[in-house]
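For reference, the chain that follows is the form predicted alone, supplied as structure tokens.
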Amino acid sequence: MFMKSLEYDRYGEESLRKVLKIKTKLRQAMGNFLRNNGFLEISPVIISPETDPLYHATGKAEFDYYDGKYQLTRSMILHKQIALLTSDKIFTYSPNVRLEPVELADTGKHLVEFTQLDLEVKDATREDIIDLGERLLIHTLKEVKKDCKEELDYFKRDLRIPEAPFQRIKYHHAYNQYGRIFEEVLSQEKEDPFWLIDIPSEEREFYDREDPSRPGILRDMDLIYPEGFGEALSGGEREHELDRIKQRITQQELDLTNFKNYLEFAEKGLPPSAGFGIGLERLARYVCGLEEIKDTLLFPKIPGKIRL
């Protein structure tokens, strides 16, 4: 595994330039991606009373506002499939807030403040967005390799460019093989990115959908970088039933008050649909070779830090 420290630069403001470039180049490849394909881009979504709960702890970032609470976006998953009632294929860069805990401050790839590019497509399946998320990377690390030469070189970064299809490994078959680490292992071990699939509910939120042939199984899916990079997106099939949304909330101990508005439009007719999302900084990271997530940014906000 290649990652390389900004440490080698006294200041970063060179390092840093090449980065945002990088990072720039990556904005543009994946929207003009996206278009060329029929997706419209929509405006983020920064505070609402509603956004993803998240299956792990971190903390609500909220505020009060006359005689309501506002929360920064965690995710805008349950934003997209409303989107979704006006056209089939969106997508957005989102800005999320996630305060997670202390200890996570030195994985190197995690941060309170990031971006996503968000999309979802009305109808699609777990298969068709896999196909469009194998595409998207794709297109995306080609144009990178042929306008950034000169920042790649700089980092000294060959990168590689996958081949489609991707490797799909099952949840169950990589937990039963290496236990709870089983993704650090497999991104250690794979030299291309691969999918994790077949992921178990418990370990998921509620708009994932559950395979109605398994239960318990859901209809989701991960992609993976090599070189012990992680997680790149996480996505999937989203139940869009209201009778199916209720369950999976109640099941999650999660409190029906707290998405009175979703399940409004839940109730009056959700399309099927999935999608995913792809964070813009562990792209670039893994673009660039880098060790720390921070060094993908201008102002990071690490977890368990106060820094501008």
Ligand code: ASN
Second form
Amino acid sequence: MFMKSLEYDRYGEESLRKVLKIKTKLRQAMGNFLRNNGFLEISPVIISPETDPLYHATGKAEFDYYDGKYQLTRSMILHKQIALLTSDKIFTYSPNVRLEPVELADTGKHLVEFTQLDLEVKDATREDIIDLGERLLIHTLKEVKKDCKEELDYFKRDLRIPEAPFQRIKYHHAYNQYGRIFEEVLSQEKEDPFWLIDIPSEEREFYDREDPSRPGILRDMDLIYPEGFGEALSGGEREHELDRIKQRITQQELDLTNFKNYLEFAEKGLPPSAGFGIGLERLARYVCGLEEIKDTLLFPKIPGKIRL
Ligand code: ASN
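Right, the form predicted alone is done, so what does the form predicted together with the named molecule look like?
Let us now look at the entire complex, which starts with that chain.
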């Protein structure tokens, strides 16, 4: 006889159905906003020999295939830059697999498998993308508020609609004021989402563009949710010139051969661009006001555990 899963009862719960209704609405509202603004939706890349290296300690999900190796996508950043050779504005709902350490099991916001709405725009600046992000988020929150009233009432969630422009806080200011834990402190303190900008290059991956007039500072940004919900999205302008990309990869003590195919594209020419990726489950957690990100999914993968 099969053992009944300990979590069996969870699948009949009203709250799970309500979150899924809200997530369905979020996907629809964000996708339609982008389609109506001239974006092409591309298919997600699930396996690739090269993917986002990520600057924090995250294990690789890798497997052998004939005489090579594939990895599961950690983010589609490299593919997004290449996709702009075909179309000027692209987005995708991208499943990401990040083998996060067990220490992150109880943060309430980390998953080993999640989906991000990942977008990229040719010739865009950080300011263009910040503006796009604000319009996308405001539109999406308004749509959810309009069409998911019953669900929001169920979660006793009085969702605020923020006004653009959102506050911008420089990384160095935040760090000097609150130290390492600045993100948690500021996220707790604020009532509306805000941007964290000008992140130092050693804190981020090689593909975010260094400000030519301020070495060591990136033309990038994170959006942070208020009420302690933490990071919503990250993005920025991109390095697109071969020499700069190679220099940044080497500075981060990464192996150039791990990005061989991507570098071949950069050699032929990648367009300047900017973009971001916003986590769908984190957005749903914020919208519903949930403690635990696992409650936004039917089959959540929590760091350090194996689950169906
Ligand atoms: N999607 C993010 C970006 O566009 C990268 C990431 O998820 N690590 O910058």
